[in-house]
Every structure is written in C-alpha cells, then in structure tokens.
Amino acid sequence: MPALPADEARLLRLVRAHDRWRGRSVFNLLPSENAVSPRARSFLSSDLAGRYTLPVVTQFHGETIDNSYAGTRYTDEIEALGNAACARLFRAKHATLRPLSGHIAAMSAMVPLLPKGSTILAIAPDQGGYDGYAPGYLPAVFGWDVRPLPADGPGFSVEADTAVAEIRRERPTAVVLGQSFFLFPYPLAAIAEATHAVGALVFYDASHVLGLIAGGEFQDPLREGADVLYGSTHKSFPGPQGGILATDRTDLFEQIDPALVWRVFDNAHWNRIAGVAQTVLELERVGPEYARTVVKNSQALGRALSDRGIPLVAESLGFTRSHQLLLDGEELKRRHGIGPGALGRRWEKQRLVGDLAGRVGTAEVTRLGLVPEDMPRLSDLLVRAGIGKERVAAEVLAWRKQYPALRFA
C-alpha cells in the first residue's frame, strides 16, 4: 500500500490519538459532553453522510414537485421515524430532529414566532445564562430587545416571586428559560402562568438537561407550561451533536416547521438525524434509569467533594438536581489558593477532563457505568490531583479501562 501524503497521514494520526485519549483513556467530567453509542456513531459514517433530501412542495419549470431530489425513500422514512420517536419521548404532539445544534434549535423556534422589535426576557450570562441570548448575539441579529430575567437564587436559580414580578413589569413578547450553569429546575408553572397572562410565549432551552427531561427527571417543561421545548443533543442527552425541538401547540409548529428550510438552514445532515434518532430510541429503553443515576451521581459527588474540602455552591439544597455541580470559585481560592481554571488544568494532566469555568458534570461517567458508590473514589482522585498535585494518571487509566463499553446504550 502506498504511503499517505504527509498531511493525510498526520490527520489520521491525530484523529486516532484523539480517539484513544478522549474515548478510552480519561474520565470526562465536562457537563457539555457525553459519549455516543457505537450504533449511533456508526450511522454518522454511513452513506447518509453525503446525501440530501428536501421534502418541500415547490414549482420547478412549471411542474409541482414535493422533493427536489430522487433517491430519498429511506432518508425520508428515517426522519419520520426519528421525529415520531422524539415526540413520544417528550410526550409532545410535534417534534423535529432537523436543528443542527441547540443554538440552531433556538433560532428555529424563535425566528418564525418573534418579529423584529420583540422583547425577550432571558437569564444574563453573569447569572449563569447562555451567552447566545445576550444583547450582542441572537437578539442583535434578529432585532430583539433582550432584558435580564433574574437568576440570583442559590446556584443561579430562579425564584418564582422575583421572576413573576419581572414578567409583569416588563410585559415581554417571550420568556426564554435555559442556562449554561443549570443546577435546579425552574418554578415553571408560575412563570408560564405570568407569561401567558401578558400574552407572551415561554421557550425552554433544555440544552444541558435534555437527557434528564427525556428520562423523567428534573422537570417536565411541556406539561408545566412551556410552549416550545428545544435543546442540544450531546450534553446530558447522550447523542451526536445536534438539536431537537418539540411542542404541544399545533399552531406554533405550523409556523416553525415551514420556516426551517431555506430560512434557518437547508441540509439538515441526515446521518446526524439517524444518529440522534438512535439515541432517542435508546433513551426510550434506558432513559429513566440513566437520568436517575446521573442526578444521584451528581449529588453523591457533591457530598464527597465537599467532605474533602472542595467548596461547592448550594450545599444546603443538596448541591444540585441536574448533571452539574458548581465550584465556589472565591471560596476555592481562599481555601486552597487556586481558581477553577487552574484546577481544571491540573485535572487534565491526570486524565480527569473537567470544565475550566467551575462546572463538574456526571453525565458521561454515568453513561460509562459509574454509580453513586463510586463517587468517593472519584472525588479522592480529583482532590489528590487538583489540590495535592499528585500524579494519579496511572490510577485513573487503570480504572477507566474497566469500562470498555457503555452501560446505558
């Protein structure tokens, strides 16, 4: 076999090295990532990767056609199967797997429903909110006025009375819920009631907690009053990178769905849709046990870290009800003379991959098979590597090798 050109050979080495490193040699504690099942991963490299389908009725050369492409009989069925499974999983009347990411899912929901000049309330980044909803980003692109919805409770939680008062004062066009630092459910019923009373919509960005919601944990947004639920599919939801959108409101979906093609995107990447559909089907089988174990692992790890002197926020509330824990950065510096970023870099050198912003996630280690009884051992490694500056990489690797396959898949 002839040798590969230099750059192709280097690229191959880099991809294989990444697969060994991140896929088999570390414990991943990033709350924004998860492990994709082998079957879902295989769909990403299927023939679907280079194919199109465009099931939109249009006129071409005076002829009415319902798809610009031939050869899509299986592609269209794959999408229909995935959409139906997604609707079942979230107990929604309508769902689509077409959004390419959580951010694109937000655009897919909001752009058709919010005209230019709309006012939205969203949690500010300095209170744990998603930067994409900040004034310089999505609102600036689409001509919306964004104002802060206070999240000043423990761990950037939202208090019902404060939120309701702000909604009544601002009378927005929409309230957007969802955070990057996301520990506790919202008082959604109260927020939805106040929002609907002023004629506004409730969008629930579940990007971080979508897998927990799929498993019946955290909260049930569509039953509690959200008009549209959406989010990314690679955080607590353990699929390939992409997005999901679901709603019970036919009137809203009839505005959203036709606006996806040629407005928000064109090709929705049907290999990705197949991979996400596979993950949806997996969660129909194992989602409840997976979601329960994620939350239990988070709470057990929080207690174990706290017992070993690592300060976390919201200890009095049990640390979290999601897949995330949040380090108390100021107290960490006071006690140990180190911030979350430097701590994360120490962990990384010892095969413990974490968040440099102070978050610790349990979704992927749960997917591997770790249970609450393992959390004291994990916390011990984190403390020894991060505070004690010990070399624990060999211990981590030996333990990681005990999980060659995913438990929840």
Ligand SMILES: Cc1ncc(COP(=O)(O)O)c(C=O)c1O
Contents of the next structure:
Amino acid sequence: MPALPADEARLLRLVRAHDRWRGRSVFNLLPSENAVSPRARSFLSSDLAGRYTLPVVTQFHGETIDNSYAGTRYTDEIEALGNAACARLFRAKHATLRPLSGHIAAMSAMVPLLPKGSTILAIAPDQGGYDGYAPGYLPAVFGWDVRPLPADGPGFSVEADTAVAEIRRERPTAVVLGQSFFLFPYPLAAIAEATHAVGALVFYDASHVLGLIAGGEFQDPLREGADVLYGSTHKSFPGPQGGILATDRTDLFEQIDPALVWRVFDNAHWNRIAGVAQTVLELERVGPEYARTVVKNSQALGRALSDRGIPLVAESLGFTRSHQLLLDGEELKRRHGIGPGALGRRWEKQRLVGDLAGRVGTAEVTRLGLVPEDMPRLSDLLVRAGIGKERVAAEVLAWRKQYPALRFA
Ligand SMILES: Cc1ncc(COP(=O)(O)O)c(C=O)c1O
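Having looked at the form predicted on its own, could you now put up the form predicted together with the ligand?
Full assembly next; the chain just shown is listed first.
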C-alpha cells in the first residue's frame, strides 16, 4: 500500500489517538458531554453524511417543486420517524430534530418569536446562566434587551417569589430558563403563571438536563407551563451533537418550523438526525432507568466527595438533582490552596477528565455502567489525584478497562 501523505498520516494518527484516549482510557466527568451508542455512531458515518434534502414547496421556472433535491425518499422518512419519536418522548404535539446544536435550537425558537426590541429575562452567567444569552451575544445579534432573572438560591437555584416579582416588575417579552450550571429544577408553574399573566412566553433551555427530562427525572417543562422546550442532544441526553425543539403550541410551531430553513440554517445534517433519532428510540426503552441512575450517581458522588473534604455547593439541598455537582471554589482554595481550574488539570493528567470551571458530571460514567456504590471509589481517586497529587492514572486505566461497552445503549 502506498504511504499516506505526511499530513494525512498525522491526521489519522491524531484521530486514532484521540479515540483511544478520550474514548477508552479515561473517566469523563464533563457535564457537557456523553458517550454515543454504537448504532447512533454508525449512522454518523453513513452515506447520509453527505446528502441534502430541502422539502420546501417553491416555484422554479414556472414549476411547483416540493423539494430542491431528488433522491431523498429515505432521508425524508428518517426525519419524519425521528420527529414523531421525539414528540412522543417529550409528550409534545410538535418536535423537530433539525437544530444543529443547543445554541442553534435557542435561535430557532427565539428568532421567529421575538422581534427586535423585545426584552428577555435570562439568568446571568455569574449565576450559572448560559453565556449565549448575555448582552453581547444573542441579544446583541438580534436586537433584544436582556435583563437578569435572579438565580441567587443555593447552587444558583431560582426562588419562586424573587423570580415572580422580577417578572411582574420587568414585564418582559419572554423569560428564558436554563443554565450551564444547572443543579435544581425551577419553580416553573409559578414562573409560567406570572410570565403568561404579563403576556410573555416561557422558553426552557434544557441543554444540560434534556436526558433527565426525557427519562422523567428533574422536571416536565411542557406540563409545568413552558411554551417551548429546546436543548442540546449531547450533554445529559446521550446523542450525537445536535439540538432538539418541542412544543405543544401549534401557533408557535407554525412560526418556528418554516423559519428553520434559510433564517437559521439551510441543510440540517441527516446523518446526525438519524443518530439523534436512534438515541431518542433508545431512551424510549431505557430513559427512566438511565436518568434515575445519573441523578443517584451525582448525589452519591456529592456525598462521597464532601465526606472526603471536597467542598461542594448546596449541601443543604442534597448537592444536586441533576447530572452535575458544583465545587465551592472559594472554600476549595481556603481548605486546599487550589482552585477548580488547577484541580481539573491535575485530574486530567491522571485520566480523570473534568470541567475547569468546577462542575463534575456523572452522565457519561453512568453510561459506562458505574452505579452509586462505585462513587466512594471514584471520589477516592479524585481526592488522591487532585489534593494528594498522587499518580493514579494506572489505577484509573485498569478500572476504566472493565467497561468496554455502554450501558443503556
Ligand atoms: C444552557 C445552555 N444552552 C445552550 C448551550 C449551547 O449548546 P451547544 O453547544 O449544543 O450549541 C449550552 C452549552 O453549553 C448551554 O449550557
């Protein structure tokens, strides 16, 4: 076989090395990531990866055409099957797998429904909110005024009375719920009632907790009053990277759906949609057990880390109700003389890959097969590597190798 050109050989080596390292040799504790099931992964490299379909009725040279592309009979059926399964999973009237990511799902919901000059209430990044809703990002691009919705309870939780008072005072066009540091469900019924009373919409960005919601854990946004639910498909939801949007409101979906094409994006990446559809079907079977185990693992890891002297926020509330824990950075520095970033770098060297901003996630280790009884052992490794500066990489690798396949897939 002729030798590969140098950069192609290097690229191949890098991809293989990445797969070996992140895919098989570490415990991944990043709350923004997950492991994709083998069948969903196989769809990513199917022929769909290079195809288009654009089922939009247009006039072209005096002819009415129902798609700009031919050859789409299977693609269109895959989309219909995936959207119907997604609507079933979230018990929604309408759902679409088209948004290319969580951020694009937010744009997909907000751009058609919020004219320039709208006011939105969203949780600020310094209280765990998503940076995309901060003034310089989506609001700057689309001409919205953004005001902070307070999340000043333990672990950046939202208190009903404070939120409702703020909504009544600001009378926004929309309230955007959802956080990147997302430990506790919202008092959604009270927030939705106050929001609707001022004629505004509730958007629920479930990027972090979508897999939990799919499994019936955390909360049920559409039943509790959210108008539109959307989020990433690759954090607690264990699919390929992408976005999902679901709503019961036909009047809103009729504005959102046609605006996806050409306002937010054009082609929607059908290999990804097949992979996300596969994940949706898997969660219809195993979602409740998966989501329950993720939350139990988080709570057990919280207890075990705290017992070993690692300070976490919201201990009084049981640390978390989600797939995330949050280190108390100030207390960590005071007790151990190290911040979450430096701690994360020490962990990384010992094959424990986590967040550098203090979050610890349990979704991916749950997919591997870890259960609450494993959390004391995992926390021992985290403490020995992070605080004791011990070299535990070989121990981590030997343990990691005991999980060659994914559970819940
Ligand atoms: C709350 C929230 N919304 C949206 C996003 C963006 O998601 P994506 O990276 O899928 O575009 C994130 C990313 O971390 C997030 O935390």
